[in-house]
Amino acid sequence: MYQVLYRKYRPRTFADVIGQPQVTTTLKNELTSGRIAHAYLFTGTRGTGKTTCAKILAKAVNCLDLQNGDPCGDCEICRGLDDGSIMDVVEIDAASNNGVDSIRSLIEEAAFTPASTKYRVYIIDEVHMLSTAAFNALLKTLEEPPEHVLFILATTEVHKLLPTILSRCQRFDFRRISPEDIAERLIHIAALEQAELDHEAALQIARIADGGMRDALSIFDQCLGRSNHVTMDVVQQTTGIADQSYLSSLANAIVQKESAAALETIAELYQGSKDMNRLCEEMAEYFRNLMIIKTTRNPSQILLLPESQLQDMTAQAIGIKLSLILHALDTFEDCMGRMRFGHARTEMEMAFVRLCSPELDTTPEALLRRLEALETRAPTQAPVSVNRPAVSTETPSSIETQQEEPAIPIQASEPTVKPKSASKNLSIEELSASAEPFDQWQDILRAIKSYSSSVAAAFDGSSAFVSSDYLLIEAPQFAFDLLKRPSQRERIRDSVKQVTGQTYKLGPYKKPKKDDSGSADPLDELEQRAQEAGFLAE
């Protein structure tokens, strides 16, 4: 008879359980020098290890020849176990056998030396779902039991048991195991059944699988029945999870407001039966990705996707602003919830259309995001002075009017000439003084590594300032050289506007300067006449 994977590579060691050394570290020290507690809680998520460490301790306890704290699996007491035909460890099922008599007949039976091994060994899986009276039945036990019993209880619902019960175990938390980790694992197991995985299904496989190696293992093997050759459209065609590439196209239509590009695509998705609430929860996961690296400085860390799908993300999480990401999360989180009770299809269509309109959405985030936009189209307008003689000599020469045209004199008998802004007779330490934190710089710096990671590293530190219609940046004099070359200044304002949606002119940010009773140092004086003289591009 067929035996699915999960079974057929359960570890029977603790060197063979992954992503948990935390656990088994600490058991194999136990065992190697006898301090062996008579209680033990396990928990932690579905598909950690949880039972399997279990089993795999009430073997090593009484296995006749430890190896380093392992079970040697050839003794006749490991052998006894493995095929079941000594019955000293006991698994129980706590979800049907929950009641007070069921703990009753537990506790009559303890008191009784085991058969064949030296102790007698009860796991308890899914303690949580013990009624009060039972747990109650089981305290004294649990906290003096015989010298030959050793109690194993695992749970999934830790918040579940009761103050007392915690108190009288030692408790192991299982935690996720690593997409990493499971996707090597993966591998491993596919080269053992002569198959062969593709490592980027691998890691699909284990994000699907949400950290336990269970339900990665029921996945793959699932694979493996539509396919030898398990590829990522091996796997999306299985999962029944949408394509990288229209994700991505939902997003662009959310981004656009495209409202009907998004149900065409709704609608095609649904055709080729994709569930709608994996679709949801696709969706949510895709923006907790563009969220990730919209804040964090190295996204790769936390996010473990192939390279091209990273890079493709982090331009697109260039153009989309952090309150449309939080407003998209919140409405597929709340979309997941409605689907409960409603027709999922109709459920997801609204969600979308709620996203791309954000007038016809009532919550904080979507007038958050009406708010902001409304501040975008907000035009710079400055007073205009009608009967101005000349532009002041004080305002800086600008990069384009010294290397690309020549300067135009303004004579003073012209009168109409109009400037374009106040900020055009300002000087820089006037526009310094008058400037604000620009918060997307980061998100522009982004936008230039995307395409010279050279250039984004000459402005490494670098902050930036707003002031009127100019940006002020302050950085390293390199980077201004770079800037005094039209062709990546060019480059730059795309990567500003791209972010921003707004043309602004460019120039370097002076820090105000201290009210000094003291004379200025001539030196200082001429370094900042050079720098102005030097850098203001328009």
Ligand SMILES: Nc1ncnc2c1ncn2[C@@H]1O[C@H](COP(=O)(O)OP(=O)(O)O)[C@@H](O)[C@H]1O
The other form holds:
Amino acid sequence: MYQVLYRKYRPRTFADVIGQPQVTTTLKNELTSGRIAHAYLFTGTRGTGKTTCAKILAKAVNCLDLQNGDPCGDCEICRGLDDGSIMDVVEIDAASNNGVDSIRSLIEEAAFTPASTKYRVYIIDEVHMLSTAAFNALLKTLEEPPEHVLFILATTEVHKLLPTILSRCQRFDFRRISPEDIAERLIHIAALEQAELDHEAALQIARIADGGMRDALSIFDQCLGRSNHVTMDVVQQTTGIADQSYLSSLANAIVQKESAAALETIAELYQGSKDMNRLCEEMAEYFRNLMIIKTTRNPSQILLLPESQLQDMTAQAIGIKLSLILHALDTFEDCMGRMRFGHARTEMEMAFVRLCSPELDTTPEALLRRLEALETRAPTQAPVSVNRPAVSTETPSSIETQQEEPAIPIQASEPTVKPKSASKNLSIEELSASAEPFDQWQDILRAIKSYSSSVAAAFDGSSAFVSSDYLLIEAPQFAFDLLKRPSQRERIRDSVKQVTGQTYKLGPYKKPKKDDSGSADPLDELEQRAQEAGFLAE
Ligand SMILES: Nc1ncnc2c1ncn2[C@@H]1O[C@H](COP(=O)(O)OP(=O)(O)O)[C@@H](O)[C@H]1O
Ligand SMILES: [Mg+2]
Ligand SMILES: [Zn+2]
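Switch from the form predicted on its own, shown above, to the form predicted in complex with the ligand and output its structure.
Below is the whole assembly, all chains and molecules, this chain first.
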């Protein structure tokens, strides 16, 4: 007969319990030193090992040949408890026996010494479900438990317990198990089942299970029903999560403001009976991942995405502004709430249309996003040169001012936006004097890192400024030595282009000497920039 995996692989010793060292180490110490309490409380989310540890503890307190705190599994008590011939460990599910009567009979029974063991153990699962009367009856016994009785209470909802109960128990909090730990255990079990489980697939299962080993094993069980070799595809088919490509193309549609494309994709998913609530959760998670990639140095430590996916998302994150990501996160969170009352598909579509047309959205997040777009656009409405030669031919030492690259201003079709003066006859000092900090430099460094971590390392701690059509870099000398190589320059320019959509010349930043003509009031400057962008145009 087939036994579901999570039952079949219930750990029988503390050593086999994963991810809960704060519980298992303490319990083993208490057992080896004989300091056993009379009431324990195990709390934490489901499927993290509460019932499992209760069973192990019940056996360990009675085992005749304790092995370093773990039950031996082989003495007559261990075997008797396993095969049911010894009945001094009583499990009660408070969810189904919550009345005062079942607790009363338990208490009456507790008065008698156990038949063949040292302790009679009562495991009361889901203890928060007990009725008030049952609670009170239990409380009296907990106040003065008989010497030979041990209570182990377990609950997922500790906040529902009375303080009087809490104060009488030694409490252990079970944590969510980390995705790596879950994945490792799954792979171990796969081998015992003579099945194959890919590492990425195991991580994906772990992420869906959200810290619970029982759920992870159930999902794995379902996957095995589909195929004996569980790959990422098998996990996706089994759990019905959207294929990553849907998520990234939906995110792209938002970036490109293509609401039609987004609506088409949603329609396709809907016809494929994709659950819209789930899609919304996935979109929120997707943007959360982008946020983390965008704001942390080592996203792989937090995210645990498959490597290929992390690379794709890093590339995507480079071209997306943080304000857009926050706007999207906010909109999807909001959408999840609305879906409870409205029509899920319509809500989903509205969220996308709003995100694709931030000008229709009056939330602060949308305004912030538009402001930021405006701010970065205004100062760089610099002339973009056309037909620029792909590889520059100047001598390597002359990167300071690349006068040999004539900047041909594009004929401005919109005379309202006055192009800033081209850099043609300005020295690097003059350019530096009017330069402004360039806020996308970190993105560019990330883009550089994606093709060479050593080049990126050379620019560690660097910063950059924009002046006219120049990107002025402040970096150690050896970074400039690298920049002198035309091939390197070209790649960095490509990265800049990739991030900003604009072509800049590269040069070194020269700190302006003090006593210049006195820099303008930043507010005046902001106003001027806004004017240039036509923002305040009368
Ligand atoms: N920490 C863990 N280590 C190994 N397996 C675990 C762990 N927690 C749960 N499991 C698996 O999940 C199943 C259910 O765990 P259980 O202890 O009943 O969870 P709960 O915390 O909900 O009481 C176990 O039979 C076991 O297969
Ligand atoms: Mg349980
Ligand atoms: Zn034993």
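Rigid core (definition): largest C-alpha set, two forms, superposition within 1.5 Å. Positions refer to the first chain, counted from 1. Just so it is clear, the model here is predicted, and its values are computed rather than measured.
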Exercise. Honestly, after the rigid core fit, is Ala433 moving at least 2 Å at Cα between these two forms?
Worked result: yes
Exercise. C-alpha of Val499: shift of 2 angstroms or more between these two forms, rigid core aligned?
Worked result: yes
Exercise. With both forms fit on the core, has Phe332 moved 2 Å or more by CA between these two forms?
Worked result: yes
